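In the block that follows, a single chain appears as structure tokens, in the form predicted alone.
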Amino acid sequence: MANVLYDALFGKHAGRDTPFLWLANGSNVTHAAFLEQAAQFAHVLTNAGLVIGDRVAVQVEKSGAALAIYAACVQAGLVFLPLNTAYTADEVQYFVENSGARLFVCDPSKADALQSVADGAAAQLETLDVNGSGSLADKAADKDAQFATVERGADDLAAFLYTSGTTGRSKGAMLSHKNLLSNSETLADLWQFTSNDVLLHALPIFHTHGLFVASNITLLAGGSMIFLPKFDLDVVIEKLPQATTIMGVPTFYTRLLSDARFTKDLTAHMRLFVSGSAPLLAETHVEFEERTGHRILERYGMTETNMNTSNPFDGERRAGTVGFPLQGVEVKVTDPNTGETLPNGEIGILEVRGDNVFQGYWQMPEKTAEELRDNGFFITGDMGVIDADGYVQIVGRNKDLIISGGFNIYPKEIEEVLDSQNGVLESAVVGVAHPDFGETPVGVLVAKTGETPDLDAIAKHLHDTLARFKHPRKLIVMDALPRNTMGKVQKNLLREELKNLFT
């Protein structure tokens, strides 16, 4: 038996002296050098006493060395657990303890604060900074640049990703070699990635988008990445002429469109722009195509499943949808109460099944049983609809559904109307407790720069456009919507802030 994920993504590049990572300073790391560093890290991990199946928790800034820890874990048969760099020590403590991590890697600047976290979990603490320095690198410096790859099969675990859930404790999604590889193979084929591609990578690598989509696809195709620490508008515009593709969140594209330097000439050589992790406004689609001649390709995925659907590479990329189910992935819409499959055109809960679907939640059999059916379908919690042409549209999260006076209200339907109004950059609609209706919709608006939305005119338009029970009881203008690291609007924070509005 081979090592399924390592052989497909990493091992085939051994000795290859072409660039894999182009760093912000213009230097590069070859495929061969990257794998040699990964092998040295693998020696450090195993010398620390870690054995097959042990977890390695990592909370470090994005760097080539940080990505090499992922490769080292795969090669040594360990389970890689990347953690959001914004997490506090208290939050990190839960993840390290819950996962049972045997080793925890953090930034040297946080070592003192996190030593107690490692001690409490009986985990060894190592450090690594954005420049690739730290105790882990020091210990790796004299290690052999070759490591005997550990055998791992398709169903063996490769990684944990903790969900960014807004209720209760985050759940550790267990992802196997098959889960990660099958998804990468499908997407690389669909999006036509080759060794000639240069991906402009400005995403974090503690999330499935930047790690298991962007990085894995590039490795599989044998391409290279311009590996930026974060999205910096000036740097992205400077580096764009060297790239062929970019994967981003909607904020990337709105920021690019805000800059006059972002032109059709600047993007003429580009092959593909992909967006995900949060909905892309139809207005952004239109403006982007008018400005560049390119149509953004939007797709849909989750922590537990990686990617599920994608708009076509060849064919109509339809704004407001996330395209079709990927090859080998089944998607259906079900009644949230009965679980029965609904016909196209009806709104319900999206369920997905395929080799991309995770193995379950770590040490949470009850939660796994609630969300992963015996027949392999995962209940995503996303409300959606499949149209007559087969395109999937996300309506919102099930928990965001508003039930007002007995009527079901889907926030996205109202948000689409609000987003189209003069002076409105974007909106979010949430359910707020109401003494008469149980809860009622409230619209939160963000104004376009230099403009002031006419709330009376917007209210009248809503009155003329939507049934009365869908009308927001109140419209509120805020400077910005609260978002998580990947750009998703945190409606739970809005609900908490507005909870006493009518009481």
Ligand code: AMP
Second form
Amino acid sequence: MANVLYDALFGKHAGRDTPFLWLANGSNVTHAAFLEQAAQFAHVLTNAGLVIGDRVAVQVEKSGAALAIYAACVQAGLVFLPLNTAYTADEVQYFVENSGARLFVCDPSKADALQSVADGAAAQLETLDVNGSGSLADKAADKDAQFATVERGADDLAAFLYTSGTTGRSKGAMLSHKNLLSNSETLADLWQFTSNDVLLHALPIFHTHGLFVASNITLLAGGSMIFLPKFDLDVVIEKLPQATTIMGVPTFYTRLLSDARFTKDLTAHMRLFVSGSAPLLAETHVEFEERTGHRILERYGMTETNMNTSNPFDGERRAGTVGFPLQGVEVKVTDPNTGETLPNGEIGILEVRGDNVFQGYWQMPEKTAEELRDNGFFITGDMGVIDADGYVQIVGRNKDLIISGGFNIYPKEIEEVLDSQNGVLESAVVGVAHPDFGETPVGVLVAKTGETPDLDAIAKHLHDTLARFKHPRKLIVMDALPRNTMGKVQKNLLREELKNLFT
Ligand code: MLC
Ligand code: AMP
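With the form predicted alone already on screen, would you show the form predicted in complex with the ligand?
Now the complete complex, all chains and molecules, led by this one.
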């Protein structure tokens, strides 16, 4: 037996002196150098006592070295657990504890604040900064640049990605070697990736999109990536001439379209623009084609399932749809109440089945059973419809979820914080249309009788507890929340009332 994911993505590039990562300053990291660094990290991890299946939690800035930790984990048979760099210490504590991580890598600037998190979870703390320096790199420096790859099969775990829930705490989605590899193979083939591709990579690498879709496909095809720390409009426009393709959330495309430098000439050489993680407005799709002559290829995925559907590479890329089920992925629309399959043309919940679908939530069998049917279909919580030509369209969500600039925000988590504040009787958080982020959370508060909530103090408290992207862009006090006869808060009415807040 070999190591399913390592061999397909990484191992085959051993000794290749070709550029893998192009850095913002124009220098590059070769495939060989990247793999040697990964091997050195793998030695550090195993010397620390980690054994097959142990989790490695990582909250570090994007860099080639950060990506090499992923490769190191795969090579050593460990489970890679990347965390959003925006998470506060409070948030990180839960992930490190819940996952039972044996080792936690953080930015050196946060080490003092996070040492107690690591100690509390009995995890070893190491550091790595955006330039690749830190205790992990120091320990790796004298290690052998070769590591004996640990055998791992198709169903063994490769990564945990945490995803929040409408109720309760975040859940660790367990992804196997097969989940990740099968999806990358399908997409690389469908989107016709080759070793000539240069992917402009401006996404974070702690989520499915930037980590698995972008990086795995590039590795599989043997291409390279222009590896930027974040989406900076000026830098993306400067680097586009060297790229053949880019993957982004819709905010990337609306920001590019808002800039006069983004022209047909600038993009004439590009072969593919991919969008996903949040709905791309049909207007954006149309405006993009008018400006550049390219049709954005929109696809649909989830943390639990990797990618499910994609518009075609060669056929019609239809605006407002997410295309067809991928090869080997079944997609059906079911009745939210009965679970019965609905005919094409009827709106229901999208369910998906295939090698892409995860192994369940870490140590949460009840949550797993609620969403993953015995027959293998995963209940996505997205409302959709399949049209007569087979195109899947997402029309809404059957889950209380806000997607801001491609980051998922669960209102419940914010409402719990708001409800606990002085002077607050109750709260509701809703997603409101936002010109840059697509949607953004707004907090509606109801005061306790005779009290006046201190909105500044509440904003400060949110700042200390929740990641910045989750902060409501506005807090509004209302006399009461609209409720239906069953007493349930009617968030649709709030959304309607507030829909023009940012436009
Ligand atoms: C940053 N901020 C955000 C935010 N990103 N606020 C709300 N939503 C976001 N997504 C905060 C910043 O901290 C900052 O706070 C302020 O908003 C403005 O920041 P900015 O400089 O304008 O933001 P920027 O750094 O440019 O980031 C915006 C972004 C980024 C859209 C480029 O969020 C991004 O790269 N998103 C991609 C997320 C992603 O990869 N999703 C894939 C999930 S996988 P302040 O206080 O400083 O003003 C998945 C499955 C699938 O969904 O199908 O792919
Ligand atoms: P995440 O949990 O971060 O993986 O987010 C997954 C969710 O993002 C899905 O359930 C969808 O609601 C949403 N999503 C992903 N891609 C698209 C898309 N192309 N259009 C609309 N929503 C999308």
